[in-house]
Amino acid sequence: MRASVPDILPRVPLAPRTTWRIGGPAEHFAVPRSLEEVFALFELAASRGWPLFFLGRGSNILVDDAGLPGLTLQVGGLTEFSRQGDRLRAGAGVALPRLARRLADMGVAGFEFLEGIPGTVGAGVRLNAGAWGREIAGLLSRVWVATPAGRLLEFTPAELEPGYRSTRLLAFPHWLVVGAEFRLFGEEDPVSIRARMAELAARRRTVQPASPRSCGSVFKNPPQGPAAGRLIDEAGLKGRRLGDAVVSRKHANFILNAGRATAAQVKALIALIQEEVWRRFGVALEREVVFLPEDLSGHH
């Protein structure tokens, strides 16, 4: 039996669904709550010739002012959470901080670094999210990915070829991570795990802007060093402003929406930063933030 297609809503505003609070509407928008519904939506999009876009918690992306054509799927409905022995399965829509907190309550250590990462399991796996020298790939045992051809693929962490803020999944933007299985190994007292999480959160607050209206880090750190934020700072760009898009004075690798910033203003500020850092230091800063739809056009 074919799954029914979940409600498809027209012209849904995306700005409130992104951490930057920027961008136009989705032409069509749906929230699948199961793998069957994901495949039903893939099939529908293919039959209508709609491009597909995926949205988690809306961090790490910049939606164009004109919005997104085709169909945008919000994976927030995929919230499976089940533990069997030393394995835990989580749906793509589970927020990483929530995963860390629930495991802390169960007395499972090793996931504390996820507390301050604003994304979901799905996006975290795709990008190999990390903080404080730890990466999500180091916690995984298996990952499940749905493809527009209607197949469910399973990968081990090694098959994902994880690197710094990258996996081979980035080459397949129309594959959707639907769930992941994590290895649980560090049994510990929940109180001491929570204390470490609080300490990491406090450290994060001292180095990163308090404003939630950012996308997280804008640029990847260059492999040869120094860090992107330091280069931007040394180029004298802290506090640089275009419209309401502003380089944070606290951490230069963050761009804040100080009011009603547009995607065009953010893009212009990003280009200005890249140009200035290249001119001063000969370093080509690579974006970590994904521009939608343009970064995905040309991929099928």
Ligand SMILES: Cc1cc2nc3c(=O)[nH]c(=O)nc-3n(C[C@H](O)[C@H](O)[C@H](O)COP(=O)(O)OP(=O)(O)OC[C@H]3O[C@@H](n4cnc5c(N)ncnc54)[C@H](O)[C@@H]3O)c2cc1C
Given for the second form:
Amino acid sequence: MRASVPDILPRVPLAPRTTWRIGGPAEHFAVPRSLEEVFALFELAASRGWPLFFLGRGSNILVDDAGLPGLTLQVGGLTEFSRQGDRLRAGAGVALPRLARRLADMGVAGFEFLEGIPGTVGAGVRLNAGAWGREIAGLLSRVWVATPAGRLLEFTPAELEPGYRSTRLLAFPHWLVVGAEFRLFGEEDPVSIRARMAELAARRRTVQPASPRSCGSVFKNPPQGPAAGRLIDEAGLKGRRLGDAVVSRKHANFILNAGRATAAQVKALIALIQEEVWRRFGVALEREVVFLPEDLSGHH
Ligand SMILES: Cc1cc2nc3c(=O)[nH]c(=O)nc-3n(C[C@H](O)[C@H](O)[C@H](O)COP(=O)(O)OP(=O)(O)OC[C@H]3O[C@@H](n4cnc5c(N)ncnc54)[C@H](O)[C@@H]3O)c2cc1C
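For comparison with the form predicted on its own, provide the form predicted together with the ligand.
What follows is the entire complex, opening with the chain shown before.
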């Protein structure tokens, strides 16, 4: 028997589902609650000829002002969270800060750095999210990916070839990370784990803007250094504004939505930064943030 297809909603605004609060609506929008529902939605999208987009917590995307055609699948319904001994399985929709806090309460150390990354397990695995010199790939034992052809693939972290803000999954934008298994090590008193998390949060507050309306770092740090934020700062771009899109004065690799910024304004500001940094320092800044729908091809 076919799995039932979850509700598909028409013209759902995406701006409130992104941290930047920018972008138009999804033509169609659904929240699958199981792997069966994911596959049923894949099938439906294929039969209707709808392009497919994936959304986590929208903390690393810029949605176009015209919105997204086809079907946007939000992974927030994939919420498995189950521990067996030294392994933990988490669904793609589990928020990274929640994962970190729940493990801290269980007395499992090593996940503290995830608390300040406001995304999901699925998107975090895809991009190998990280902070303070730690990366999510270092915690993984297995990853499950659903493909539009109806297959469920399993990968070890080594097979994903993780690097700085990258895995091989970036080359397959139509593959949906549905869940991951983490290795739990480093038992410790929850109180001291929580104390370390508070310390990291305090460090973040000193270097990052207070406004939640950003996507975190817009650009990757160039491999040969210096950091993207420093280059943008030295190019004199702190505070540069196009409409309501503003380069943060506190951390130049952040672009803030200071009011009613549009995707067009953010894109123009990003292009201006790339041009200035190239002209001044000969460095081509590579975007970390994903443009939807443009980056659907996986090249960004
Ligand atoms: C204030 C702030 C601080 C941040 N700090 C950090 C940091 O320290 N380190 C860091 O690495 N990042 C940081 N980020 C960026 C962001 O939180 C991460 O990249 C996070 O992993 C994105 O998760 P998300 O669920 O919000 O993804 P989304 O923005 O919803 O999606 C990002 C991309 O992943 C795709 N995607 C989403 N879910 C899946 C899935 N299940 N399978 C396949 N593809 C999927 C989307 O289609 C899109 O292309 C920060 C962001 C903010 C706003």
